[in-house]
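One chain comes next, on its own, written as structure tokens: the form predicted alone.
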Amino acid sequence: MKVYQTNEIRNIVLIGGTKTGKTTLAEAMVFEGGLITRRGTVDDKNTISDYRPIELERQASVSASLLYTLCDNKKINIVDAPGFDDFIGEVIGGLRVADTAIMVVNAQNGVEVGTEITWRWAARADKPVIFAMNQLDLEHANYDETLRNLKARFGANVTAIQYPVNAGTGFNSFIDLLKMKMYKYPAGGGKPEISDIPADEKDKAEEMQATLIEELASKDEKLMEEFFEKGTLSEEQINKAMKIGLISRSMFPVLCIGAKHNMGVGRLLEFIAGAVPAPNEMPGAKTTEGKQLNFKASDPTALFIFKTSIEAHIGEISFFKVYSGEIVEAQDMINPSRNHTKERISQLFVVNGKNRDKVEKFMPGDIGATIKLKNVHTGNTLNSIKNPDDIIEPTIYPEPKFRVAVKAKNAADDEKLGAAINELARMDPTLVFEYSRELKQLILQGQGELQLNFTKWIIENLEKISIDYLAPRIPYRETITKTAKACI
């Protein structure tokens, strides 16, 4: 596989509510670029993204998925987010290694709970946003009244650069007032027609479109200049102007999708390759001692592990964002997080879901994962022996907001039981796990009911060990509340 140099990288993270289609975007996405010939669906359980015995029992998103795909000779990498709240860890690991959050929403539903919660954490994360409205092929997509909302909602920068022709049942054609152009679909999807918009829809394009490219032009002093002087921008000064808008969170754009049915998929991917900023055009990481690491491949190489993952007849499996130098296979690194054991760098992979292809190097601000690391954590830093000290800023993450007690239902498996939270607690940072000396039980910690009852699920299923939750213990203590005298 090519080396991709830093500049033709694209990394994004899909977020957004349960059921928006996510996955199946990420399916397309992946399909669309050439990287996998049949396209997947979650109701056949055959995606490349939910591949876990979870996720296929339960049809969701549990655990968020790396994948990537080609466009433009732009390599995009793609984080899989799950919707449900209850996995938030998994949307704020995607959120640290992106540039840019899409955000997948329902043209039925509109803005949903889950489009608010990760909408906060994407702008704790000061990431730039771009809202994908899927389902428009859906008998109640409602395109107007869903803009309106997300206008509503997260304000007047929310600006639409498409917009449908007929929503609804039997959608197959959006107008795009980037290229002033119509894209149809042939039923079923497929590659779109792409032609000069109708005359009953010219006025209104045109109309949007003088809007839009005045708020673009107003986002850099030169390209207001050329605005005035000749009255538009070319589509190489759109795009500059989108991406300034994109980094300083002024613009967040609105295209149009049919995920299930690739339709305007191929549409979005042009604009993240030529709109979205590629990583050496955002911040870098930050060392605990405020160092700054900016993607340059002369610098000393320097990988966050952003994600831990555990799978049968592999083992281990470490995810990683490189924010400078180059990682090559059998490179020597040293893990300042964890009193600077050293590491070596086995293999190489890039990850499409549950496929893996092995690569020889990673360049500044690509994703990537390897395998077998001896004593690697989520959240460790690995460096070269140039700079043996750095760590980068760790994430952070929400406390826990639910608790159970957790007991083996037979006491032989006790020690199996500790062994598989601890696994699970390494792969997801949000769960929390203690033996309370005082209670005299396991506590186990995570985000919601949700997330507990989908671990209960994996320790009984996978791991073989029947346990039951109880309510934790109260630990009563007494006190002297007041004085006393006693005569004797």
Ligand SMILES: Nc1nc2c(ncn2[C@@H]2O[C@H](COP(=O)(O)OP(=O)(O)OP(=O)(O)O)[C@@H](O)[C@H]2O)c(=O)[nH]1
The other form holds:
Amino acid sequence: MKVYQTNEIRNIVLIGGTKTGKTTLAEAMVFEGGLITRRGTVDDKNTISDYRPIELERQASVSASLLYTLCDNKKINIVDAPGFDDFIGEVIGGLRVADTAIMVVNAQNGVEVGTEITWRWAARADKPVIFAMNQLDLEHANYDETLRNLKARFGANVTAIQYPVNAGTGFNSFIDLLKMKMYKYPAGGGKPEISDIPADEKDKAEEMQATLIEELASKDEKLMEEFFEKGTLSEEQINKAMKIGLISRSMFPVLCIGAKHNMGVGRLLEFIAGAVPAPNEMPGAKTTEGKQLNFKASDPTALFIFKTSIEAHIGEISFFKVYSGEIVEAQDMINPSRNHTKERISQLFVVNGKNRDKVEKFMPGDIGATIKLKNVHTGNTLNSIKNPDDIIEPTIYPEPKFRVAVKAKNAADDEKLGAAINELARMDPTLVFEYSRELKQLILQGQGELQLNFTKWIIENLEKISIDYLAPRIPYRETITKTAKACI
Ligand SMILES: Nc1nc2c(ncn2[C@@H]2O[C@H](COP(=O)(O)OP(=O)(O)OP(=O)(O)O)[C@@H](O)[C@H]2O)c(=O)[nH]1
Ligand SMILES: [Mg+2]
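To complete the pair, please output the form predicted in complex with the ligand; the form predicted alone was given just before.
Below is the entire complex, every chain and molecule, led by the chain shown above.
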């Protein structure tokens, strides 16, 4: 595979409420880029992103997947995050390394609890947000109402750059206000027919475009001058202004999608390739000592491990983003957070959900994976030997909300269970594990019941230890309930 340079890389994370179509959209993006020849569906349990048995059983994502696609000579790395709030740690990890969040919204339901929660995390991470209004083919899909809803919740900077001509059953066309063209998709989706805007949509499209272009021009003084002179902006100028608006979070564009039928997906990719920031157009990482890492290829290498998972037949996989320098196979690295442990990067992979391909090198800003590291926790920094001490600022995760006591079914497994849970907690920072001397129980805490069920599934299926979850014991403490007089 070609080695992509920093300016040829785009990093996005798909976030939003449950079942808004993030995984379906990810599959369509990878398909559009020609990296898979058949589009799987969540309903047929054959997407490349939702592949863990528990995801197939529940038909929902429980763990973020890394994928990538190609468009206009750009490599677009995609983190497909789960929508369920229990897995918010996966959203936070994804937001940490992505340069832009794609907020997927169900056009029938509008803003949902998950939309609000993930919006807040995107704002906290100070990342650009693009709205992908999906499921426009649902019977009660209502674009105008959902757009009003988005503006009411997230501000007037939420701006339509496309609108559907026929939302609801039979949806197949939208008007693109940047291209001033109509995109019409064949039944079953695929390549659109791109044509002039029909006469009965012209007035509406022109009015919406005028507002949009004026708003874009306001992002940059020079563009504003040019806009007043010529009355319009070129595509290149539009992309430049859009990028300024995205980075400063003063423009949140809304695009039209029908992910299930692959409608609008190719155009979304083109928009990402042209208008969203490359990694080095966003602030780099800061170290705990205040040093700035700036995605320079000639600097010493620094990798940030944003996710660790255990995969059947492979073991532990570490997912990283390169914040400075280059990383090549067989490179020796140092982990300053684990007593300066030495780690050898034996193999490097580009990952597309359940598929992996070996590569020799990653440039700064890129996201990839490696295996067989000895002692690396999620959130650790791996440095080249030239800069062994830099620690990239850690990600802040929420406090646990839910707790259970854990017991091995077979007492002989107790020690193995302790080791396994410790390992899981170091991979997932939202899991907290302790032995309570007071309760004499192993206590596991997390974000919710579903997350702890997923943890149980890993312990039983991948670690091969049968366990029970019990209610934590109530601590017995003597309480003074009435006053008494003592005779001295
Ligand atoms: N009609 C219609 N259904 C869709 C569309 N996109 C997704 N779906 C369906 O919506 C359901 C949820 O899709 P997913 O892709 O799993 O949604 P998700 O956001 O990844 O879900 P979680 O990861 O569990 O939060 C599935 O049954 C999809 O087939 C769409 O554009 N139109
Ligand atoms: Mg999903």
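Residue numbers count along the first chain shown, from 1. Bear in mind the structure is a predicted one, so any value in this text is a computation, not a measurement.
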*Among 111, 237, 399, 187, which sits at the hinge of the chain's rigid-body turn between the two forms?*
399
